[in-house]
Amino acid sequence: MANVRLVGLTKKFDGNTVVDNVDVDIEHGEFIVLVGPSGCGKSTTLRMIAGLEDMTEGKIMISDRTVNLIQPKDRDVAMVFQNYALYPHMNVYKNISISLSMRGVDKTEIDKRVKETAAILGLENLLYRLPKQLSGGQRQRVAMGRAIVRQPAVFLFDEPLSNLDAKLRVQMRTEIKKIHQRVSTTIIYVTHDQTEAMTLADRIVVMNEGKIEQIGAPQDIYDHPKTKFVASFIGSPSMNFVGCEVVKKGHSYFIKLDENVMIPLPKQYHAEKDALLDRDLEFGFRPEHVTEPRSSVDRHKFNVTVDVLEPLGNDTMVYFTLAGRSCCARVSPEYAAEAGRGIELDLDFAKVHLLDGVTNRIVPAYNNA
């Protein structure tokens, strides 16, 4: 059972912290994905689970062994780079099997587990060519393949895709995703490429200055983000966030952005209504919550004038100024003004958030009020 597990992982480079106390249980056959800022402390902790960067506190523990003091090659994982670092004289074949050979496989095994590994990737009819006759998706699916020949406990994966179009990413997630479901071996993934987190992920672990955010399911992260952080992080566009307060009216509680939008306080926020006055808040809310007019409850009509339009085929993104702050709305192509006009939105507030300005978390919603 190729679990993995890190307790208090910390590393300091001269002085600074760039991984702080980091805490993940991963279970075996799990699909992990580290994903945060450039500089956040992804790669360094995956580069100290495949021993290749040293700690400076903490424990790592695979498969229940720990291996503080294990060399890389004795770890039982396999780590596959953003650069494909394929051997340029060597075909594809020799690629793959290189680490087996080093090991002293006998050759008859070695071939078995090639010609398994090449069927799995789709590259039976290219093991014979050189790393310069291949696109780059194919030069990833043979990087992939030399992780996979060994049959390790554990793949590591560091932002493999990055080097590749856009149209090319979108295949190679699918590529990976299958690979997970054939192979059902532990994964643990980084990126900086929250699209990448949310499609290819059993749970995401979201990083920011050497911390966990927070850790989930993609769209448990995506529907109930715990920081302010994860909340603009994960989604694009990023969540909307707007100052604003609390007010009572009579009887009623409403969140106030500005002099002429004042919202029903949602019926989630309730059962802790009185403790919203008077407190440093902002209202965060998504571009797809906010939409062209439509017949429902729990939702808020209000105008706006339109700063900006961005067609996107299937729908069109609407930027607006609201409270002093730009903002998204996501709309059909049908309903988009041009810019300069005024509109109508509709906001669904049974899906906002409410954030605590001084400590930039979330403020718990209670469903059930």
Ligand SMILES: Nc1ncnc2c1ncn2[C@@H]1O[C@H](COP(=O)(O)OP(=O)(O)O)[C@@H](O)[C@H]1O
Second form
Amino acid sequence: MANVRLVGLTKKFDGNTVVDNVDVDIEHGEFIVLVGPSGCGKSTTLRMIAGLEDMTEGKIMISDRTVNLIQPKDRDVAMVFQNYALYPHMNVYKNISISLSMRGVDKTEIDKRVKETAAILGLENLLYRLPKQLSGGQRQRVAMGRAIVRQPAVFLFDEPLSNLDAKLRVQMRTEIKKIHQRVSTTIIYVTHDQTEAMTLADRIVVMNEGKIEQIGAPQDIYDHPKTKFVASFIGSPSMNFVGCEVVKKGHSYFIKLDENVMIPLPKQYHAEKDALLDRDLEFGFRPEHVTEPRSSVDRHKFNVTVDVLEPLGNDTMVYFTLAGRSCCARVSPEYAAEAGRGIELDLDFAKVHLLDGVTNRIVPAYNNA
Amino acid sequence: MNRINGNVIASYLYLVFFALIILLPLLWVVSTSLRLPVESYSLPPKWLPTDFMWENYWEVLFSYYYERDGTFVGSQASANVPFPHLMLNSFIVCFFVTIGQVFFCSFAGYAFARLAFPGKTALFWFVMATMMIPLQVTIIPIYVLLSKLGLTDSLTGLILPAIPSAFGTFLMRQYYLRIPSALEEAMIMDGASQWQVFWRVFFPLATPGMVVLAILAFNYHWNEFFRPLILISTDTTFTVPLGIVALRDYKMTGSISVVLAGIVISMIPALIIYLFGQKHLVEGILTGSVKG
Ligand SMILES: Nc1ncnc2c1ncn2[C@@H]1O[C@H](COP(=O)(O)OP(=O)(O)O)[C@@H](O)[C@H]1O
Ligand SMILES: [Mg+2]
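Same protein, different form: I have the form predicted alone, so give me the form predicted in complex with the ligand.
The next block holds the full complex; its first chain is the one shown before.
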């Protein structure tokens, strides 16, 4: 059983705060993904958990034991490095077994565990090859095998798939998930790829500039981002934002994007509608929530001119300008659209967000209001 | 003829030109070592062998041990040094200096490349600075020290001071710096001690550096003249370069064929070491280790 707690974890390099007061509670067996743009401090956080980097402030607990002063090798964590870091002069068997032999595990036990690990990863026929005789995907497996064979309390993965080509990446993603289901060890996984985060995680930790922006289940983060950063980082293509204000006409409230586009204020914002008047706001909506016209309630149709089309096969992305901002919609390929022509689009009200332009935080919505 | 071909031909001509500048003197050395002494200074120089006087080689190698046969009419400058013995001396010196340098520089280079300790940078530049001091400056203190230890005129006295090498330390440090630090971190995560990190990963991965150092050290000390000249006085303790000078000194009658024969013989071991070592210069020893 291994839970991991990060308490006020902070790292400064020469006065630059790279990881800033990070608090996370990770349950036993949980698959946690740290996601954020390059340079936001994900690797540094992971390396502090591993013990490869000293922390400036804070506390790390693994299995309810504070490990701040404990050597990496005694923390019972295994790490898979972004660049694999295989020992080039040792064959696959040796690469996988060296951690056990340095810990004095006896030969027959080592052999048994290496064979088991190789079977999980499909490396049985490659055990006596050198790393240079392996393909990228195979090297990646060896790097994972080196971690799995130890049966540690916690796995740490630092962008393990970022050196693979797109197809292999998707395949290995599935395999990592399978391995997690099989060994049910706690995994802390770092990536800059929001798709990887969404598909793998039990819970996602979104980081930006060393700080945690939001923690939550993938769907929850997708549906209810708390900040503009999270709203734009999670989801691809990212959420559209258009400056707006909330205005009152008679007894009705509208979101006014510009002189021509007025959208009735969606229901989920009615509870606080007066507080929204005269505020610096932005209107956020995801491309998949603007589509060809569909008949259902809670939708708003409007006309735009198509700037660019991007057919994806299953869907077509339509880029258009709304209130001076470039926006994107996802329509079905059959829906006739042509660059330069007008098109009618249909917005799903229930899924839109209002953003406070001053704090850059999403205005909380009340779906049952 | 297209431009690519033109470029290739031009670069070959260029290479051949410079190869000739380097190889012609060697060719003359080999040819002349096989000549009759009277022809050795012919003008213009003859590049190819004219006679095949293998006796010159016999002179170099065996004249110290065997009485000269009365019918032998070759070189007037015969040798008085036990040349095979000197080759053994040189070999012993080079062997131990090379092993010693590779061993100690592997350790020192690793420390300077990978370990953190107080005064590391200062110490490193201090070691580097010793390369700037000419041997002629330090030879007297070395001589005094060795004579106090009773090691002058001995091979040990030639070997010991040559083992610590600033250049070798620098060379090995550069090799260790090329090894990605992720390997060290992977070893640490796998439970290795500092010693295991060095011995199981860094030391074996630095072999190409060791081979380079070994070739350079062997060749340098095989050809080394100044230190043996100062430190060695008995002819049976001579190294090969001193022996070659002795070949010239004997009888001083104007023939250099025997001297050149000695030089040709002395080149052979260095050549073998080089060819042998080159095979072990494994490029790409790090292939497959890390990516990106
Ligand atoms: N050893 C170091 N010394 C100084 N700055 C560092 C060091 N390691 C990382 N950084 C800086 O810390 C920031 C976060 O780095 P990192 O944790 O590697 O980001 P990520 O993994 O999220 O891309 C970067 O700006 C990086 O330049
Ligand atoms: Mg990183």
